[in-house]
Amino acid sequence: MIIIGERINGMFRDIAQAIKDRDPSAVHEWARKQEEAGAHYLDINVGPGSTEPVEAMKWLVENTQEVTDLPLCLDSTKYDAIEAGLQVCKKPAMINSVPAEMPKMERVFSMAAEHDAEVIGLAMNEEGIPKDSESRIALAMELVATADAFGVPTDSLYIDPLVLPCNVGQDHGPEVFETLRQVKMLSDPPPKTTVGLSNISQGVKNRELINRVFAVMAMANGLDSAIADACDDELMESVATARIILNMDIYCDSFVDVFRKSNR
């Protein structure tokens, strides 16, 4: 499973302060943590304080580059700020996110067309996140459609089915591991699929676990990737023992440290 490392964020507060004194200190030090730790993207994110999300992106993408050579997964709900940061990265990028809303899909798509970028795409609309999984679906293929329409190919975009809080959307599991399931009988290739895991957690106890838990079972149920804390490291030893049972990897004593180096 691909690790889209979490951390470079600007609602952590150490990198919101970083944003704001313009020091790239943790910016570097978080870059480093999570390439060690096996993330293979790193979603980078100016956060909602940020003032000037534009330039924000920009320095936050030049400095990440400083010392890692990992590709970025840039997020922002402001796309002229994603826009900026994928004119300088030095590799292509991710694009995180568009919902299946149509002048949203148009301004993202034609990015990522022009810039050899993946995208995640959102199964949610004006009318927010449905509860079925049908619905979702419906999304989904609204998705591959735009995505396939501006030349985007389908394995290059990634269906984020959206998971809430277990607290408060406890009958949502169900239906985002059948969205998983379905979503690779879309098209041929498939899309990729993503979560935001940490979301399954929010504003419960047991966030770790939970987390953890989770990610195996939604890996069992079709899932590619996930944005996550890559610096978790029982998540990381689960997310590579589960890919030993699902036979996605070949079993070796030492798979744990095999799969946190796949990123190389």
Second form
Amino acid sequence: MIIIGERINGMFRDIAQAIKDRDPSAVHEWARKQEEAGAHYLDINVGPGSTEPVEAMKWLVENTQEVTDLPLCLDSTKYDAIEAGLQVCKKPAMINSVPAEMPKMERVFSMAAEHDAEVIGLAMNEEGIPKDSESRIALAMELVATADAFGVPTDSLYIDPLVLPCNVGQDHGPEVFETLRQVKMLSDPPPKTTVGLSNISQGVKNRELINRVFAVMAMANGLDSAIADACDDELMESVATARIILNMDIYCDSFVDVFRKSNR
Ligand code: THG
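Hand over the structure of the form predicted together with (6S)-5,6,7,8-tetrahydrofolate; the form predicted on its own is what we had up.
Below: every chain and molecule of the assembly, starting with the one above.
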């Protein structure tokens, strides 16, 4: 399971302040901490309040790369910011994200093909996020077909069924799991899957418990990756344990350490 560390995000006050002051210390600290905790990619998001997202993205990417060689997941709805980030990434990156809408898919999949980037495709369009798995799968199918048409390999595409907080979208949970299962039947090879894990517990109590139970349930339904709190030890230990129980890693006494040092 590929862990995309969520913490370099201007949604968090320390990162928003770091961007504003152009003081990289918090960015360096979270890059190091997440890598140490076992993250495989780092999500980079300038935050909802950024007044200069293009410059901010470039600055975040450059400063993150000063302390880590992990690949980056550029998280923005502003495609000029994604493009600026791709231009300074030292390694092939992941683009986060594109909905099943034209002309957004055209812009994003062209950029991805040019920069050899992976892409997260969202199961939503102009009409929003559907509830039932059938509609989510129909959108996933559009994403798979369009990625292919623009020369993005299917296994470089990550379908995100979109997770809503369990206090507002409780009825979406089973639909998300069903979507994760059916995505694997769309094509051969199939696309990969991802979720924004912490979404499930936004605004509710017992966040860490809800996150880790959701994570292992989603893994049992075929989840390949998650944007998540890599520094939550119990989450990372639960993920490592689920991989053993699902027979994805060979058991050894140090299986938690082995997972943290792995590439997935
Ligand atoms: N899918 C994709 N990308 C995503 C998401 C997704 N990127 C953003 C988000 N969702 C995933 N990242 C986070 C990061 C933080 C939180 C949730 C998801 C979070 N933040 C605290 C909160 O809102 O309560 C902030 C607390 C604070 O301000 O200190 O929970 O779904 N493709």
